[in-house]
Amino acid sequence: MKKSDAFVKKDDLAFLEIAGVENENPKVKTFYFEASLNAEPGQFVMLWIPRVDAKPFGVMSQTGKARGGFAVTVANVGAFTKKMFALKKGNRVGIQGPFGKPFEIPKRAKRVALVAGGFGAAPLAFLAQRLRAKRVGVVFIEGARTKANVILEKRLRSLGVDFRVATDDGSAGFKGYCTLLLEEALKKEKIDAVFACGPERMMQAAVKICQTHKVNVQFSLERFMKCGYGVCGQCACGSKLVCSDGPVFETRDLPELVDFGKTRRDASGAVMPL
C-alpha cells in the first residue's frame, strides 16, 4: 500500500507495512507507518500480529491528516511485544482505529503541564504536538527510574516545550517522583491545566495534587484490552469502560473511577490490586 492512498479507517483492519523503526532505548522502539489516520492526542490503536494477539498503543505522533503518517512507541513487556520488537521495516502489522475519547485542548489556555510517567511520555508527545502548533506554552515533566529509561527527549525538544526530568536514583534531573515537580511547578507557575499518563498510582497522587491546588487535570487509563470498542467489558473501572468512555478522563468522573489507583483486572477480568 503506497502512502497516497494509505488511511486508516476506525472500523476496519488495514495491514501496513512498517516504514520505519526507531531505537529508543534496548526496552523502547517506536514504529512509523505512512498512513493517514486522523487521530487526537489521548487516542489509541489496536495493533494486531496474526496468530499472536492484539494490543491497544497510544498514537506518539502524528504528521497530518491528509497524506500523512504516524508513529506509536512500544516498550518490550510481554510476549505480543516481544514478538513486535522482531519486526523490521517493510513488516506488515494489522491496525484498527483511532479508537477512544481523546484530550481536550482548553480554548484559553496559555500554558499547560503534561506528566508523564515511564511509557506515558509516548501519547503525550503527540498532545505535546499538538499543543505547541498552537502556541500553547508546555512544561513537560517526565519521570523515569533512571537517565536509560527516559524516552522522547529529543523529540520533545525539539518541539519547543519545557522539558523537566525527575529519576528515582537521580541519574538525571531531579532525584524523586516527577510529582514532586509538578507539585513544585503549580505552587510557583501559572499553570492553566494539567495532563498525565503513565503509572496509576502516580496520576492519582498527581490528581490529589492538582485537586489541592484547584487546577483541572486530564488523565489517560490503561485497563487490559481485547477488543476497543467497550463489548468485553475487560477494561472497566468502575462504572466506565476505559476504551470507550476514555481514555481520558477528568476530576469531575472520579466518583465513576471507583477503582482508580486501587485494583486492575487481569487477562482472566479477575481483579487484582494495583
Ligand SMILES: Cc1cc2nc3c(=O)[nH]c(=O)nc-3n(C[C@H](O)[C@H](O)[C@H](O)COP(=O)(O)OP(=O)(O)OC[C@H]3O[C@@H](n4cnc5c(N)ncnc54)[C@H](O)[C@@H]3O)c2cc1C
Second form
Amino acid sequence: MKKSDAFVKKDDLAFLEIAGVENENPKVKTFYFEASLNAEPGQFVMLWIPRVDAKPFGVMSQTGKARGGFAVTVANVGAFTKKMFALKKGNRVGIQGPFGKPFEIPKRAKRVALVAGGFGAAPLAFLAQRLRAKRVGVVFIEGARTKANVILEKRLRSLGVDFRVATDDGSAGFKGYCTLLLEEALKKEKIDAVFACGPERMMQAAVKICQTHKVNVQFSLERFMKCGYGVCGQCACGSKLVCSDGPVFETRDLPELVDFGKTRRDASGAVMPL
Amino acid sequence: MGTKIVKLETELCNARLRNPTILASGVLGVSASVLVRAAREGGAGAVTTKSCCLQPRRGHSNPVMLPLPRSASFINAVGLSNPGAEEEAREIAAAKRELDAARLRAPLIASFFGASAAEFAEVARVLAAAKPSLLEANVSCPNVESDLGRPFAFDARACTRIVEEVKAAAPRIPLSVKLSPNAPNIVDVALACEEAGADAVTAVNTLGPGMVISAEAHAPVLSNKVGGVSGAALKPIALRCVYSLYEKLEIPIIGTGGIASGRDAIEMLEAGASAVGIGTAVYDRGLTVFSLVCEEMASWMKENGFGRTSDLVGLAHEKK
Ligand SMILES: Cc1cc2nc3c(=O)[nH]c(=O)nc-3n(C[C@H](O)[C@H](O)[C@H](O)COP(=O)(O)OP(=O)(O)OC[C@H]3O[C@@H](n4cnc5c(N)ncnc54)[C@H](O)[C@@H]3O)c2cc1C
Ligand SMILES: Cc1cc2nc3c(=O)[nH]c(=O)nc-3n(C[C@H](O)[C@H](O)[C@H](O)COP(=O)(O)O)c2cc1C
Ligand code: FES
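If the one shown is the form predicted alone, what is the structure of the form predicted in complex with the ligand?
Below, the chain from earlier opens the complete complex, with every other chain and molecule after it.
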C-alpha cells in the first residue's frame, strides 16, 4: 500500500513502507510509517517481517488523521528486533493493529504523573502527546540505567511536559530508582493520576507507592504474545489476557492479576519467574 | 408450540454439564485461571485444556493465527506449543481446585497428543493423576506434519492402538478421540476408536491445511506457511461429519466447528452431537459467547417446544 491512503487494521494485514528511521541511542530506534492507524495511547501493533516473526510494539506517537502517520520505538533485545534494526527507510513490513485496551484519561485530571522505565517511555510518549493536547499537566519521570539510555527526551520536552530523569549511576538527573521520584512527586505535588510502563518490578513498586498515596494508577503489562486477538490464551496474567483485556490495567484489576510482579510464561506456556 | 421450562443440563460420559457448550481445545486454555474464567464469566458448560505432549514445545514463530477477513473464520498454525505433561497436570489440578472453590460444576477436559501410541499412553498416565473429567486424544492436528508426520486421524489401525494403549494406561478416565474433517474415512476411524474402547469422539479439528498469502510481501503469512481453518468456513463440513458419525456410532459426539450462535448449536445437536465445542467464536463474540449461545438456544427451544437438549440430538436424521 502507498502512503496516506493506507489504513492499518486489526484483522487484515497492511504491508507498509518504513517512511523514516531515527536513532534514539545505539540500542533503540524509532520507525515511522505513513498510514492511518487510529490508535489510542497504550495500544500496540504487531510488526511482521516476512519469513521471520511477528512481535508486539506499543505505539509511540501518532499524527492527525489527515496526514495519517504513526511511529513505534524498538529496543534491540533479541532475534526479531535485531532484524528490525537492519531495516531502512523504504523497506516494508507487515503491520496489524491497533490491539488492546488503551490508557483511560480521567475526565477531571489536571495534572498527572507518567513513570517510564527503559523503552516503557515509548507508549507513555504517545499518552503524553494526547494529554498535552487536552491541556493536562504532565510530570514525566523516566528511569534509565545511564545517561546514554535516556530516550525520547527532546520529543517529550517539546510537548511541554515536566521532564525528570533518574539513572542508576547518577550520570543524568537523580541517582536511584525512578519510583523514588514518583514518591517525592506524590508527597509534594497535587497529582490526580499515575500511568506506568516499564519493567514489572518497577511497576509493582509504583503501584505500591500509589496505593499508599491513594492515587489511581494505570500500568501497561508485557507478556509473550502469539495471536493478539484474545484467542490463544498465551498472554495470560492471572485470569486476564494481556493482549485483549490489557495491556493497560489499573489498581482494581490487581486481585485478578495474581501473576503480576511474580511470574510469566514462555513460548511453550511454561510458568517462570519474571 | 412452546414450552414453559427449558433445561440445558447435559450429560456426557458420566459428567454433568450445566449446559452443552464446551470451550474447544487450543483456545484460551493455556492457563488454569483463564480456563476457570471461561466457565465462571464465560458460562461454558465444560472447558478443554490446550493439547499437551510429554516434552515442552515452543510451537511455531508468529504469525500463528489470522482472522480470514469477512468470513468469521480463522486460520491457525500454533504448532501445538505446550509446557509438557508434568506442568500441564499441575495446571489441570489448579484449575480443578479453582473450579471447586468457585462451586462451578464445569467438568475439565484434558486434551493431549503424542508422536506414538506409547507416548499417547504415557501422557494420559501423567494427566490422569490430576483427575480430569474426560481425556481428549488429539490425533488430528494438521499443523505439525513437518515434525510429527501425517495425522493419526487418517489411520484407523493407528487410532485403534492409541485408544487401546490409552485405555490401559488410564482406565478410570473416559476418553474422547478428536477426529479430523480431512480424513475421507472419518467414520471408519471413529468406528475403530469406538471398538477399541473410546467413550466419545470430538468432531472436528481444523480443516485443511489452508494458506494465506500477502500479495505485497510475496510470501505466505503464517510462519508455518499452512494452517488449519476454523470457524464459519468449517461449519458445513463439521455438520456433515457429525451427521455421518451419528448414523454409525453408539458413543456420544462432541460437535465442534463453526459454532457461534444458539442456532448453530441446535443444528449441531440435530446432526447428532450431544454437546458442542466452541473455539473461534470467542474472537467474534467474546468470552461470554457460551452464555450467549445458551440464551439463544433456550429461547429457540422455548419457541419450538423442546424442553431438553437431549430431545434435539439426531433430529435431522430420518427416523429408522
Ligand atoms: C503490549 C506490548 C508492547 C510492547 N511494546 C514495545 C515497544 O514499544 N518497544 C519495544 O522495544 N518493545 C516492546 N515490547 C516488547 C517486544 O515485543 C519484545 O522486545 C520483542 O518481542 C522481542 O523480540 P526479539 O525476538 O527481538 O527478542 P527475544 O529474543 O524473543 O526476547 C527478548 C526479550 O523480549 C521478551 N519477549 C519476546 N517475545 C515477546 C513477545 N511476543 N511479547 C512480549 N515479550 C516478548 C522476552 O521475554 C525476552 O525477555 C512490547 C511487548 C508487548 C507485549
Ligand atoms: C488457535 C487455535 C488453536 C487450536 N489448538 C488446538 C489444540 O491444541 N488441540 C486441538 O485438539 N484442537 C485445537 N484447535 C481446534 C479447535 O479445538 C476446534 O476443533 C476447531 O477450531 C473448530 O472449532 P471452531 O470452529 O469453533 O473454532 C485449535 C483451534 C484454534 C483456532
Ligand atoms: S496473545 Fe493470544 S490471547 Fe493474547
